[in-house]
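We begin with a single chain expressed as structure tokens, specifically the form predicted alone.
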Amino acid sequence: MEFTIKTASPERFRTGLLILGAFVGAPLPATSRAVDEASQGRLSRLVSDGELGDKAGATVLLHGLAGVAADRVLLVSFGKADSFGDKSWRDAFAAIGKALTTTVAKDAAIALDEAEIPPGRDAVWALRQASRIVADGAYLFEPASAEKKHKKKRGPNKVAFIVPAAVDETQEEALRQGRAIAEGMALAKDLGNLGANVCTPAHLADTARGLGRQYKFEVEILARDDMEKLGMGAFLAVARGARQEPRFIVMHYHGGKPGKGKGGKAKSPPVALVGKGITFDAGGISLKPGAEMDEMKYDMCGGASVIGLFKAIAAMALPLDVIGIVPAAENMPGGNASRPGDVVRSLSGQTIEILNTDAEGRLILCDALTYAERFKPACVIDIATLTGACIVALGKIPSGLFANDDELAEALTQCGIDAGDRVWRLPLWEEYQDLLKSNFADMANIGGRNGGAITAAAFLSRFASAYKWAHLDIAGTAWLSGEAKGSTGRPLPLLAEFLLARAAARKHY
């Protein structure tokens, strides 16, 4: 989907579909009012008669509106004016994205009025978020089928944003950023939605390699032998039961300004992102129940979000240095699988008693967190579908956030609000460490039934003391179940917003 910005009179703009906004119980915004006057009050009568629903995202489609150049006009509700904010704005643009997937119009235009930008936000924010939401709304996963139906995809290829003031470079850049983030989300969703027989550790590695070739960044792939030489005993303990060979994927994006040091290294340390890449989680010897086990193909969504994010930051040419690490493996039962009671030595040298083989994510992540130390990162963020306990605690609305640094936690929280991809911070008090005691190793890999999301994070914190670190538990937000089953692409919008904010801050150094 191609986005452009136009300064034009909406009633005179020739397009297949013109999209306008309205509030319930308030005058029409200026752009909608211009179309209303051209159509002799058609829109205002429609609103006053109650044809447009009160709820943000309600729509009414009009054909051949007199006095208007567009073939069709879609009126979208922003809800009640006195309660207008980020959520109602996002609901309206999500409805716009959905409407664009069903229209037969070949092109479309969205008239964005200043009155339709939430309080405290500006046009740059609105254009970046709107283009991302609209483009993401057009996402379609092509299911495997014996018959290739080759249905022609509905919806416009070109969407113009009509703005009331002159266009500047920051607005054009915001559109490009939103589209790039949506493209990264699409890749993350594709990887998550593929069956585990297709999206194997090798497939994740090949995808990362392909992005590296396309966008000219370095990708390293470590195989089992490499990991054995390094001493990644925790990671390899998880991979023992599977026939699919594990991969340890390391992506190096060098967008920051080169420094004066040897090899032209960047002046600022990189941000490191670590994504859990369990391409299928059967639980190992601690086998999961059979019901809904198919959804365990989504246990690599943390890794998918990191790979998708690298596509987005490369497309945006973000002026930062970023390291992406994806430990990828399957967790399967088998004659060579790790057993409850086994003790393994991690890359850090710390030993772990495996009490439950289904608590495998923390085992692959701990070696990845130790590996990240070599890059001397400014901060490390790991992203993982780690615990069902996080869903019990928070539901499926925010991702769980844990951090050993308040400033990093606050930045992620604010970026989550800005991106509409929220997180909620949970404690990492020292008292929780006592639950990980083991008689046979430095620690156990589980801490009992209570506070499971917290004890999992407490476990990871033992491997992240060398730098500022945050952990995102996305078990409740990475995918949807039921009729809408599929990957959500979260928390890629949050992470992109975080990196964009750091890039903007660097301009003032």
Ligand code: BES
The other form holds:
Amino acid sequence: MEFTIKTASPERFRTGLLILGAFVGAPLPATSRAVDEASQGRLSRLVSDGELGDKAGATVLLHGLAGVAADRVLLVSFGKADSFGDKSWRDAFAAIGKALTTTVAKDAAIALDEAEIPPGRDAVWALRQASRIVADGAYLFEPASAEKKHKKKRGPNKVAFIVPAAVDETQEEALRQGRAIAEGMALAKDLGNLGANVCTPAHLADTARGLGRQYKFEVEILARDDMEKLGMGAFLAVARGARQEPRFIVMHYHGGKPGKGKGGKAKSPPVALVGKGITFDAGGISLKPGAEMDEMKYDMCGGASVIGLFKAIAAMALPLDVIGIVPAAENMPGGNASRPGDVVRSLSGQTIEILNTDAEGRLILCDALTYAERFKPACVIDIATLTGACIVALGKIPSGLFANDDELAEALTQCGIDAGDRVWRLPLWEEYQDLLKSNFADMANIGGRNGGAITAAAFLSRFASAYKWAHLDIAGTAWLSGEAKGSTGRPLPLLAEFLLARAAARKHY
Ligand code: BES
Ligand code: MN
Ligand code: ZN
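Based on the form predicted alone presented above, generate the structure block for the form predicted together with the ligand.
Below is the whole assembly, all chains and molecules, this chain first.
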């Protein structure tokens, strides 16, 4: 799907499908009004007759409107005018994205009116979000086994955004960014949706290496013996039950310009992102029950979001330095697997008593967090499908957020709102640390039944004291179950927004 941006009169714009907005309880926005007038009031009559649903995202398709150049017109409801905001705007654009996947039109145009931008937002925001939502809506998982002839095309090749005012460079850029983010999400979704027989730690490593080759960034892959030499005892304790060899993936993206420090060469410190890459979580010796165990192929979605994000930032040529770390392994039972009661030494030197081998995410992440110290990062964000308890606490709407720094937590919270990929902060108080006491090591890897998302974060915090750190528990947000089963690509929109905001702020230095 290719996006362009145009200044034009919508009624005279030649396209297979012209998409226009309308509110309930307010006059038509100027752009839609122009088409309404050209067609002798067809649109306004339709709205006043109540034919267009009240709910944002309701649509009506009209064919061959007299006086209008487009073959078809799709009228989309932005909901009630007095409650118009981000949510109704997103619902409307999700509906537009969906409509574009089913239309037979060869090309389409979306007319954006000033009145259709939510309060407090601007055209650049709208274009970045809209292009991302529309491009993401066209995502379709196509397993490698699907034959070419079964490959369905989704939507028109060309989609134009018609804007009222003159087009400027920042709007063009916003459009490209939205699309790049959607492409990063598509990669993250593909990796999540693939079965664990295909999406192995080696497959994640190959994917990262391929991206590095394509976009010219450095990718380092550590194998088991490298990790043994380093002393990653916690990570290796998880990997030892599986036949699949573990990989420790490190991506280096250098988009930041060398700073003007005293020596003339001072570089600004990178942002480090750490993503959990458990390609299948059977639980290990603390075996999981069978129901829905297939969903544990999604346990690498944190890692996939980091790999997808690298595709997006490289495509956007983001002017920042970013390090991506993905510890990748399978958590399987086996003759060589770790047992409950085993004590292991982490890369940090702290010892851990493994009381439950199913609490494996924190074991691979703790060594990755220690490894991240070597990059002297400005901040570290880890992303992990870490606990079922987080889903119990927050449901599947926000990701859980924990942080040892208020400013970082607030920045992530705001970016989540801006990107429509929200987080909700949970506490990391000292008192929770007591729950991790062990008689045989510095700490246990579980903290009992209560507050499971928090004790998991409390465990991680012991390995993240050298820098500003945030932890995103995406167990509830990384995939959908049931009929709509599949990867969501979250929290890639949030992370991209965070990095873009950071890069924009740095421009002023
Ligand atoms: N990958 C799971 C967390 C998970 C569970 C994500 C269900 C999404 C849906 C994680 O490795 C795990 O097994 N966590 C345990 C921790 C417990 C043993 C302390 C959990 O949440 O039950
Ligand atoms: Mn587990
Ligand atoms: Zn897991």
